[in-house]
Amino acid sequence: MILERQITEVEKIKITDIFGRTFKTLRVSLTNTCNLACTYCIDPAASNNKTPLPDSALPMGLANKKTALSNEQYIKIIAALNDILEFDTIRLTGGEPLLYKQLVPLVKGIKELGISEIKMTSNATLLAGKAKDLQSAGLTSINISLDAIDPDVSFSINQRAKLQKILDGIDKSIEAGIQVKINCVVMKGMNDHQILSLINYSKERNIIIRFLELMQMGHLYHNFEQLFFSEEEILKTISNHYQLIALPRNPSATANYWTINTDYKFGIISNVSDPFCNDCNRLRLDSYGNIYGCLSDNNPINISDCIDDELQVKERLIQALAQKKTKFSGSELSMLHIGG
């Protein structure tokens, strides 16, 4: 007779929300350093680097530095979140992702876990030279954030006169055979006459453009509304030139789409006009092993200290999970320790 295995306490526990929520897609902020210091992230005042981010801008509790995780360590939290989760999806950030030393090994070790969706969130100003590696590794897609063509624009965001590497970083990207993405932060008076600029580059290379509401975090949390450009007005300075058709959402997508000509699509991901927090999916893991459910919370939950557990570690991704909101609201909490 064969006997029926017994289920265990800790396998009826359910990793999921009475809005059905659950989480399938890991981003893995890799340093809490970067080499720009754009103005929708890092306050002017601070662009020199030399001035210490306020506690407010960390997250709570964390305003003394921890040690950092070694690639061990997050191949041993990533494997072991993933033995519960299935992620569909494990994307790399910051801060800058490519200043993280052993960034190709840690995507191999990330492929090899089984996990084939390896994706980053890059300025691409150190991209050029390690793109080959980083597809051979494993990398499958990159995010590049691209917040103007013009070179006075750029560096009056990102304070570097960075924008022609960051432009080799996409072609050489698109070379390896990385499916590559363009995000575009949208402020204005700075840098919303780049939009059709943008369009047009993005298109000649048949690469897709999403364009980001700026977001209530880190010093823009009080004041974030003069630089505000939303969705519709967006929309309505790509229409005054193209005829847009919407496309239905994906569930879980972060952007909305568009095409214009029907042979063209480009995103928004509009987090004030249109939040997709009702599916959200997302878990973030920050350098320091602390896991986010959302990025409205500025409470870190430590999960690196009871890894071997799973009983502990499915409760303390319940407790992130009830971080959850159902409308994004923002945190002083700077993208810099969270990733985008």
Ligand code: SAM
Contents of the next structure:
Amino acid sequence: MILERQITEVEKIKITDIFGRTFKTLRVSLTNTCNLACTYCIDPAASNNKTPLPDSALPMGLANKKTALSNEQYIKIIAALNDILEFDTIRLTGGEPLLYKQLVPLVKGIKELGISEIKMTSNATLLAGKAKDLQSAGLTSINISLDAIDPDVSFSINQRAKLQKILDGIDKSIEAGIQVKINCVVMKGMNDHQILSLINYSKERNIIIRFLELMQMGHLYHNFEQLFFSEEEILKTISNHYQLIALPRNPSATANYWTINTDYKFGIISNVSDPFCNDCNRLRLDSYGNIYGCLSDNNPINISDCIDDELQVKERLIQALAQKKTKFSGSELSMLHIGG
Ligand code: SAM
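Would you mind generating the form predicted together with this ligand now that we have the form predicted alone?
Below: every chain and molecule of the assembly, starting with the one above.
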């Protein structure tokens, strides 16, 4: 006779909110340090042209190097969360994830947990020499930040002369068989005139580009309007040259998509004009072992100190879920810290 196992009280706890939202994607920040100093992440007044930025240049006193999680700690936390949430996707980010020395073993370790979609968001400056190893370890896709194709414009945003390294990183990733998408944060008067060149660059390589509306975060929290360039303005710029056809949105997708001339698809992540909070399924883990349920909420919830206790982990996940808003309301924490 087969004995039915008793379902425990802990197992019965469901991580779902009243809107039906849960966590299916985990964004893992591997460091809050970056080797670029993009003006949307870091106040140019705090940037001093050294690479990588010293911790002292980072706001909120978040010095990272000594306190970052080890590879084993990341795997342990990801495994425990995955047992409860059964993630579709893990996205490695930062700061700049390629600065994390144990990146290839970490990707391997995540793959061994049975998670098939392992993605990364990167500035690609250190990618060219590592793309093949990352692909072999199990990395399936990379979103690469490319804010301009003109070297002077790129320098004015990234605050570092690294455009050629980024372009090499893109080409090597495509060669290695990793799916590449480009992310471009559009800022009025800074790179809005780069939109068409970036579309042409991406179209030539048959890779998708997504234009991001600037978010009210970090040092831009109090003065982002002057740089804000809306979805409507992006579409107007493109439609002056191409005929646009809107595509239906996939559930939980960050971007809306259009085709131009029927064969090439691009996206816009309309964080402000058309936010996707209603079906957001993202959970964030920072490099100190804290989780966050929403970009609009700065309050870290520690998870590393209770990771062996399923009941406590579930309670903290419910706290994180309660952070989710129905509309993005901005955050004084830069994306650099919380993981973009
Ligand atoms: N270093 C990596 C990179 O450059 O892609 C990963 C971290 S970065 C913080 C992740 C993403 O956040 C990038 O695509 C960047 O463009 C975006 N981002 C950062 N601050 C932003 C803001 N205020 N508004 C919109 N996007 C932002």
